[in-house]
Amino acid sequence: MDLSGSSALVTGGAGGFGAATTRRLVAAGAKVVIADLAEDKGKALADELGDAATFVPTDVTSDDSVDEAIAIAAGLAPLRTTVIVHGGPAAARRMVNRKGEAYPAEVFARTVDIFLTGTYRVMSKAAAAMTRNEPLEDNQRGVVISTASIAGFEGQVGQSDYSAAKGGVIGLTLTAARDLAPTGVRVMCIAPGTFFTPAYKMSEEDAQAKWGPGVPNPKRMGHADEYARLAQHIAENDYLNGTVIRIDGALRFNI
């Protein structure tokens, strides 16, 4: 799929993965809606990229908010690419603490709502908009790329809510691709390993020293642009569909 002359929606578009992906898609010729709640970062990125990028405050837990972002993207040009890479709470907490207390189900549900239900909300609504596009070669109308985590395969201690949510995103991928196949909309998922982003709230040098040696090869944390390059390739390669791609340097989480 040629991205030039189309629009793209990136949820979490002002964050580490999202900003790198936004820059890649703009460079490939797409008009991008940066859908995020981080207003200062979102506006700064949109100003940096000029007319090719638009910041739209977006809450992935709200139907109205997601509908607005999609409508704005579709108004710029045919919406053919959606990358779902928004973040959310990921505090480590054991299911039962040392006092024998379970952490509240409401906390678990909130994490699932953001990472899994939010992904479904954006995916389904974006796909519905894409079905109205004129078909390209091989009846292709667009692609939705979600973001899981290798924690969805090998959750670590304290990650029950996050791992469950990301495992749900993984499980959604093939079913959604099959559901949407008749419409010409593809669904793919990227499962990153340990990547350096501003979410670590420390210098990259310190983060690399702490977590980089645990990655088999290359022995470093991933860079956000490596995620973005993969997202762009998925968007442009029509034969990638229904698959979760790990990008993790062969890392497997251990207890």
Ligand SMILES: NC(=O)c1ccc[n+]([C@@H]2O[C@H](COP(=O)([O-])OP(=O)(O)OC[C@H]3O[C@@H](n4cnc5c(N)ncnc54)[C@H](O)[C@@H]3O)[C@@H](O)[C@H]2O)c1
Second form
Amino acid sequence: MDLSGSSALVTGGAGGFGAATTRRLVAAGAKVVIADLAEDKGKALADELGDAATFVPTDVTSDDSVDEAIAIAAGLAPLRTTVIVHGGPAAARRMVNRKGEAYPAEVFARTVDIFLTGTYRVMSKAAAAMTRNEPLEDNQRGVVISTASIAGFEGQVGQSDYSAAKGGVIGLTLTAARDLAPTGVRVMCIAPGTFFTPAYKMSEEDAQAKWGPGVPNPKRMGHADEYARLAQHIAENDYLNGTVIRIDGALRFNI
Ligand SMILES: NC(=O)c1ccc[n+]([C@@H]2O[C@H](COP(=O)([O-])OP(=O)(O)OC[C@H]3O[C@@H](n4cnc5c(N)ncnc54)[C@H](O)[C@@H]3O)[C@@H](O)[C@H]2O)c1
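Moving on from the form predicted on its own, kindly provide the form predicted in complex with the ligand as a structure.
Zooming out: every chain and molecule, the one shown earlier first.
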């Protein structure tokens, strides 16, 4: 799919992966809606990129908010690419703590709401909007790319909520691709390992020292642009559909 003359929506578009993806999609010729909660970062990025990018304050847990962001994107040009890469809180607590107390189901559900239900909300609504696009070659109308994590495969100690939500995002991928096949909308998922982004609330040097040595090869955390290059490739390559691509330098989370 040629992205020039189309629009794209990036949830979490002001974040580490999101901003790198926004830049790549703009460079490939798309008009991008930065759909993020973070007003300051979102506006600053949109100002920097000029006419090619629009910041729309968006909360992926709200139907109305997501509807508005999609309508704005589809009003710029046919919406053909959606990258779901928003963040959110995740516990750093074991299911049962040292005092013998269970981690509250309400907190678990909130994490699932943002990462999994939020992904479903954006994916389903974006795909619905894409059905109104004129078909391209091979009946293609667009692509939705979600973001899981290698924690969705291997789990992560102290992150039952996050691992379960990301496992759900992985499980959604093939079903969504099959459901949407008659509409010409593809669905793909990226499962990153450890990448330095603002989500790590420390300097890049400290993060690399802590996380880099555990990665087999290359022996470092990933760069956000490595995620963004993969997202762009998925958008442009029509034969990628219904699967999850790990991008992790061969890292596997072990206990
Ligand atoms: N960085 C990593 O190592 C890594 C690894 C695996 C998976 N991931 C996943 O990649 C995604 C992005 O991570 P990142 O490292 O770029 O994080 P980040 O913190 O740099 O960016 C996340 C962005 O999401 C926005 N956001 C948070 N809640 C939102 C909501 N309800 N609606 C809309 N936007 C919201 C934030 O404002 C922020 O700009 C997350 O889903 C994360 O789980 C990251």
